[in-house]
Partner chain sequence: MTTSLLKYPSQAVAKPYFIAAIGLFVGQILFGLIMGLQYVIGDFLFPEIPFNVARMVHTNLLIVWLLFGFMGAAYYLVPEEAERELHSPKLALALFWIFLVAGALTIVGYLSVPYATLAKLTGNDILPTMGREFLEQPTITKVGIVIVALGFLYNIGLTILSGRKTVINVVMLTGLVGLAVMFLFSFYNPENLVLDKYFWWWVVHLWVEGVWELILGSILAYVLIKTTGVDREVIDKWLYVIIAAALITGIIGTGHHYYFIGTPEYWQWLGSIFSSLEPIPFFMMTIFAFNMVNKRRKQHANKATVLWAMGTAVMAFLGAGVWGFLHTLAPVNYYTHGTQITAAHGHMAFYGAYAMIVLTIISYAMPKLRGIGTAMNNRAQVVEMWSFWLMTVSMVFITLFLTAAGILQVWLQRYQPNPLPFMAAQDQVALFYWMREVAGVVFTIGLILYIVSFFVKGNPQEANS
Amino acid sequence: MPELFTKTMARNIYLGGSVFFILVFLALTFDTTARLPKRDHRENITEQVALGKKVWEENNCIGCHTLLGEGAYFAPELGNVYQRFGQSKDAIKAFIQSRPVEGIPGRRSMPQFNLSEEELDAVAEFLKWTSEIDTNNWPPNING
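Just the chain, alone, in the form predicted alone, possible?
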């Protein structure tokens, strides 16, 4: 075994390692792209789900809530709220409608957005749709 570490040896290690990790990266990329369509449920997006997402964005719900781990951590996770509310869109709608206009003194609370019945239905449908996403059991508990 030579005692000198030559430039040729260093170059070969560098190039060999680079090729190896590029191949690993490509293999993992192809594996991921093969698995994702099986987890996707975009074909279930209806006009009502799209309207619910629009209402979600217009009212900046993500400014307080997280949805599938993304957003603010001020209020509860809503990616699994459909399961937490007993798989009832009516319960979600009733909760949103029950928020007091002035809030709860001394506590952080969700404001009353005065959504129309159509918007309430759409938000509930959007939250139902998000609960059906295969998240590999994330968040790890039902409370988010």
Contents of the next structure:
Amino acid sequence: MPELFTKTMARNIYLGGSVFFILVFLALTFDTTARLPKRDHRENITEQVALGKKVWEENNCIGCHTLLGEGAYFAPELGNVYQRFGQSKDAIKAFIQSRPVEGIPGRRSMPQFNLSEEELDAVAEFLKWTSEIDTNNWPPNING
Amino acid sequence: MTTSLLKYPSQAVAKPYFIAAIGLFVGQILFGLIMGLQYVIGDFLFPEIPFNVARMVHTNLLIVWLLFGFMGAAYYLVPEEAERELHSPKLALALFWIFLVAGALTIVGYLSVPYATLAKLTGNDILPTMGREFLEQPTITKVGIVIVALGFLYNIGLTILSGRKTVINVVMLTGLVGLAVMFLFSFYNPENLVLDKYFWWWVVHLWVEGVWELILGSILAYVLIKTTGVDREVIDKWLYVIIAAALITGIIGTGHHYYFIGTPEYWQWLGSIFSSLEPIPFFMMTIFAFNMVNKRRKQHANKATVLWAMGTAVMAFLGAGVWGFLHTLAPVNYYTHGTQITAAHGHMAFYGAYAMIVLTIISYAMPKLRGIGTAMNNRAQVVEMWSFWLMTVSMVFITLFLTAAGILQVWLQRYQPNPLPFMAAQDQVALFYWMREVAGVVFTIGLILYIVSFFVKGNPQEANS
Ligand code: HEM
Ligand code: HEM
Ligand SMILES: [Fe+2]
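To test you: the structure above is the form predicted alone. What is the structure of the form predicted in complex with its partner chain?
Next comes the full complex, and the chain you just saw is listed first.
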């Protein structure tokens, strides 16, 4: 082994291999971004959906929930909550609005965020848009 | 404490970095324990510290203490490898305080005001980057991180480029530059959630399964050279092969996060194939460490360091390699995606690879930085080795309990004929969350012992070598 496989060869595999796969990854990224519009339905990203994403972020909902399977595992998946709540934005809004300030004794609790009507509408609209992304059939069932 | 034990006095700037790392580690674990309780006593500390706040503090402290550890490692090993003083120790010290104060202010912000208020106060409107997992920091904190990183890279870069360019130094620098470059993607936050997620992984995955592996590999190589006396040529060759395997598998391996977030189906093939090869570099690290220790030319006085180094090699393979492989194939991930299985893997991988490599270099460097010698006295080393076993074994148990909870969760909530809603399934597995919390307490005892080990005095009879 000592001289058959030299340090220079090892270095060249590292450099060549990395550069090659970086280029492949960039090409795949280019291809993916070209295909995405059909899957993410970006034509439906209204100003309201964009505001909803901002409300989602500025209240750190991801710190308890998963969204499309990513985030925290403390509270229900919300990528399909629009379906789970019978395709009702009002039900989503009502749920968020009705969280008790002091939580629910003994139960994992969600804060009362005191969102305005506009913010509530926006977040519900954002969750509806998210539920329509083509996720290759994930999650496996309605429970997320 | 006669003449300095450091080859280059400027290496001494590593010391505050290591102390800060350990301090923040303690904070991380305290918030882990809080969350562990909230998992079973849902309203614990509610609404004062909601779960999401504890989680941000836990994960952000983790990232920050690892960054302190990496920077400390660089300041320590780069001058020695380059055979010259650090370009500017003053800059290194200034950046230390900037980073520490910025980090502390951010954590205080998380804990003292609602997150939405923090977003408003810090002008998230101007450039919204907050509210995404691991990237919760206010935008100005992110800018601060970039400034610190630039100053750090300038300092380290100049030292390396004008000194002896060893493989360890060049790989370390490449990893650190990669770390900074990939972090820039945290500033890209499009309105389109799918694009947001796609590039979010360029920070998270390409860190831990990409450039951070270069940092891990070079610190491990450095410590092995120092503790075993094995020829540098041999070690260099191993290092190249390991990082080649890491990048060849890990870059396209990013695809294992592109199965179900809206990205095209072909990622299920690409992600499954390449990511199932990702354990290879971690396995090579294990072989590497054991091989070098077997071939050692000297018995190093610091037995604790050798234990940490071997432990890193084994635990990184278990956490990243084995527990990563467990859920990386698309048909498996379809069921495990976003469950406690993910948490199990995340814990063992982060601890086994990155927490442990930082503890390894601290163990090696601290006795010298403190002017004590090449190693702590025997009693202190015994305590340190106890802390190694307590933390490592309890992390194995945390992982096993979370894996059990995860398998049950998948069955109850996603697989069985009459699947339960999320909250009902969580109630069913509470026993495992209790056991995880108990293991977490043992981990904490290990951590306390670790800190104690720095203050254990030697036996007076013991000869000082
Ligand atoms: C006392 C021991 C610990 C306890 C009780 C604990 C508990 C937790 C909990 C409850 C979560 C949130 C899971 C969720 O989202 O639902 C979490 C997340 C996390 N913790 Fe810990 N933790 C501990 C130690 C550690 C250590 C030592 C590390 C690494 C060095 C670590 C790294 C992480 C990471 C990376 C996450 C994010 C996981 C993910 O997103 O999948 N934790 N921890
Ligand atoms: C030291 C290296 C590694 C670290 C620190 C690490 C850490 C993590 C963390 C924290 C997550 C959760 C991310 C989130 O919050 O969404 C994760 C997810 C994941 N990791 Fe790793 N990982 C490592 C290596 C690997 C390897 C080598 C593999 C494959 C063989 C792997 C496979 C996965 C998969 C498939 C997921 C997605 C889980 C899901 O669908 O929920 N990881 N990793
Ligand atoms: Fe990954």
